[in-house]
Every structure is written in C-alpha cells, then in structure tokens.
Amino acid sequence: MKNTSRHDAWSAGDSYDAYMGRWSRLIAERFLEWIDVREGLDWLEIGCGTGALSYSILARCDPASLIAVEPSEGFVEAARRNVPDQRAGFHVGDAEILPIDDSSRDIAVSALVLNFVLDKQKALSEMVRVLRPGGAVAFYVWDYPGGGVEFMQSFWDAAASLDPAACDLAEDKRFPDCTQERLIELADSVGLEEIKSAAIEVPTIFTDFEDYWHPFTLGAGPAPGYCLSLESDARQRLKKVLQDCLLQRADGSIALNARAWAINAEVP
C-alpha cells in the first residue's frame, strides 16, 4: 500500500484516530454482523490501522488467531497498543506481497484501505492465495465517488470555493474505483464465487464546530494533510467558510453520515 500524493500523511496513529478512527470503529461493528461468520477461525486482516475492526474482531467473532499486516510502523504501535491480545499479530508488511504461508488462513478481511493499493487486484489475488479453500473475502471502502463520507465531502466543497484546485486532491476524484461495480467487478477478477455486495452506513455525530474541525489540522490523511499545507491565513478563510455552511442543531452538534461499500465473497 502506497500513498502517491505529497498531501497523504498516515503515520501519525493518535492523529488518524481522531479523524477516522471513531468512525471506523462504528462501521466496523456494522460490518462484522453483515459478514456474521462462525467463531474459532484464523483470521488476516489487510492495513489494520491504528486496530479499529482488529479490536472489534476479537471482541464478537472470538477468532482463533489474528494476523494484521499493515505498512505504517507507526500505525502497527498504535494497534499493537490499543489491541493488547495475544490471539492478535500485527506486522509491518504490504498487501502486494503478503509474508503469510499459502492456505493458511480461513478469512481475510480489509477495512477502509483498498483504495490506497496501487495494484489491488493483486493484492485480492494474495489474499485469496493464503486461505483455506471454501474461506472468505471480505472487505469495504468509502463510498468516496458517491459522497459518501459527508464530513468529508463538505471539506472539499469548502476548499474548493477558496482554492479550485483542491478539487483534484478530494477523494471522490482520486478514487474512482470506489464503487459498488466496480468493487464486485475485482472481486469477480480473481476468482473468487458468491459474492455479496452492500452498503454499510453509520452516522458521524460532532459535539461542536471544533470537534469536527479540530482534526483536519493534525495532518494525518488527505484532507488534513492538504489543510496542514495550507499557509495561516489561508486555513483561517476555509475554517469560516465551513463554520458558516455547516448545519449545527440547536445543542451545537453536527449530525452527518458516512457511507461504505461491502463485498463478502468466497474462496473456491
């Protein structure tokens, strides 16, 4: 897993957390009760992060063991500390070239990640090559082309109105590939059978203007990477703008929602 834009910078674990990490561990959860497998499995999870669906894995799935390979070596201490189980292994290594012995796995699961991957039919095609034969694939991204992510989305629309060329760096442009069709098409392309598809919503509540703007100034991933970039006055004249066009209730809080898209599929 490779970042290709100088405004993507992951390797701050507790600065990923506050921006993503409480939504991922919402969806995560809704994702383990679609996907509803049986206990007792050895489970690979592709870039863990800082262990959102690792912790969440153990807590309701009660695996056997838990393999994590992730490229950040700051995002695998984060786990390594926030997941301290000992069924649980987190490693530094790449999707592309899985360091996992073949049919030795009986599911693989990614959270949020397969956008990153240059190559990812190559990275399904490892995934597919360490299970058990009937094991299974399951994974989910961000609907980023639909706007699904919607506190991320107004982000960009904001910067846009000050800086028309942020709308090149804004997800929906950067990862096409993150649609329903086009997710069960890869899937399809290696082989794999079965396959379901879904989307998974949950809702992304903040408490105040300042809990939603606060992490896009800790630099960790696209939006706050390219808000970190930007000069003082500059950052300034974006947080006006999204303060002024952000919906607040009448306790001060800002209710939105974010959206993913799932596939299960099986191994043949």
Ligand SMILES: C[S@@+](CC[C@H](N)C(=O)[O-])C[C@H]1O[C@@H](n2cnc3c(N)ncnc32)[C@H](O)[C@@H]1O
Given for the second form:
Amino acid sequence: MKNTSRHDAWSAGDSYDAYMGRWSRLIAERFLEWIDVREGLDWLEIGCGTGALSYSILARCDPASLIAVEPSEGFVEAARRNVPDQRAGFHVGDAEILPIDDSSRDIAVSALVLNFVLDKQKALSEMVRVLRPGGAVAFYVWDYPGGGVEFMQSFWDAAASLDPAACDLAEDKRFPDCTQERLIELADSVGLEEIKSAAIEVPTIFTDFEDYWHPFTLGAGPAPGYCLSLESDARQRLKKVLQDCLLQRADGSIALNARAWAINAEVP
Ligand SMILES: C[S@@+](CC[C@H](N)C(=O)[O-])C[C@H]1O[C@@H](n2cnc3c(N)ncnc32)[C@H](O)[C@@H]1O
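Got the form predicted on its own; could you also share the form predicted in complex with the named molecule?
Every component of the complex follows; first up is the chain already shown.
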C-alpha cells in the first residue's frame, strides 16, 4: 500500500500558522457564525492544532468550559501559548479514543481534521458518546475533491506536472470522502439527527508570490512536507512552474479562494 500520509508533518506551530493557521482562523469565525449556538456550554474540540478554532470559541461563544484534544505535543504547546484562558484545557489525545467521560459535554466540534483520522466513523461515535442527549456535533473539512482549496490545488497541479508521484499525495486524491454527500452519510451512519450542511468559504489573498510560496517551504502539513522533501533543484523547478501559472494582480497580489464543507447535527 502507498504511504500517502508520509509528508503529514504536524508539529511546528509557527510553520503551521504561516501555511494554514492564518486561513483556518478566518474559516473558524464563519463556522461559528453558521452554527450559532447559545452561551454557557461545555465544549469539546477534536484536533485543535495551534488553537485557531479554540480561540474563536472562547472569544465569541462564551463557553462554560472548553476541552481540546490534539495528538501533536508541539501543537498542544502552541495552543496553550496562543490561547491562554482559564476556561480552556489542551490535552494530547486522539479522536478515536477520547480521554473524556460519557455524556459530559454539550457540543463537540472539529476543524479541518476528520479527513486525517483513520477511522472517521469511530471518531464521530466517540464524539456522540461524550455528548449529553440533545448535544451538537459540528465539524468541517476542506473541499479537497472539488478543488475548493485553490492555493493547495495549484501547488499539487504544478507538482504533478513535474513528478508523477505527487499525484497520489495530492489531497484531492487522498480525501475523496470530503464531499457534502459523503459527510452527510457519515453523520447519518452514527445515528446523528437534524443534519444540516453548508459550504463555508474564505478568500485567501497572498500579498505577492513569496507570501504564497514561503509557507510551502516550512514543512508543516502534507503539501509543505512534500515540498521540503524535494532536492533543491526540483524545488526550484516547482517554484518556477507555480510562478508562471498563478495569476498576479497589478499590485502583485494573488487572490484565491478556500471552501470547506460543514456539518451540524444533533445527538438523539
Ligand atoms: C489541518 S490541521 C487543523 C488544525 C486546527 N483544527 C485548525 O483549524 O487550524 C489537522 C489537525 O488534525 C490533527 N489530527 C490528525 N489526526 C488526528 C487524530 N487521529 N485525532 C485528532 N486529531 C488529529 C493534526 O494533528 C492537526 O492538528
């Protein structure tokens, strides 16, 4: 079996923030607007990374408490630094075996995570297990199969034009389940009810080509991990292809778009 996850490096918080965190913070805000839940709840967040969604939950939802679980120790440390708040606790843990008591939380959320979890049904069942009756499960993943994350898709298209091996590593091929239909089916398969779904989009504007390219050279995440694995010559060739194909506006900026599919559902 091909090991397509070998470049998924989740550890260096600063590198992650430069590549993805700056956009995941924007999309977290849109997601919370969409789910629109009341104040005073006990929240659980799965795969909090460096704390993008955690920060927004604390800033705008006035939770009673937030427990966040994340397998990367480096990210847990970064989240603790980025989100110093007495209502929040950040713990090393895995979505498939949550270190949380049954029926102890009101809402379980996860941002851009489920596609990386090996057994998604198990992860969702775990979220259901720890929620009180009537609790909410809400999550979102990038629309990889629809090419919805344009900055990432451009990278993989350019990489595949130079290196056939990059085709298997591209996230649109690796994560075919990130469609609206499949996500609704997944929520339904664990017994969730009142399933709602929406596309959530954010603009991703890069000030110039370097602002686009540099985060790929930092190694945090599948595409940057692949970029860093290339020999210097190959990396320069990839950079040149991207430079030639990305549309730059008169001021040098590059305007792209990123779309996620979100689900919001209820535990019976
Ligand atoms: C794209 S990042 C998203 C991070 C953060 N939620 C955000 O919105 O910026 C994917 C995250 O999923 C986490 N992850 C991967 N496998 C996981 C698992 N089995 N259980 C929980 N989290 C996982 C990674 O460590 C990483 O932090």
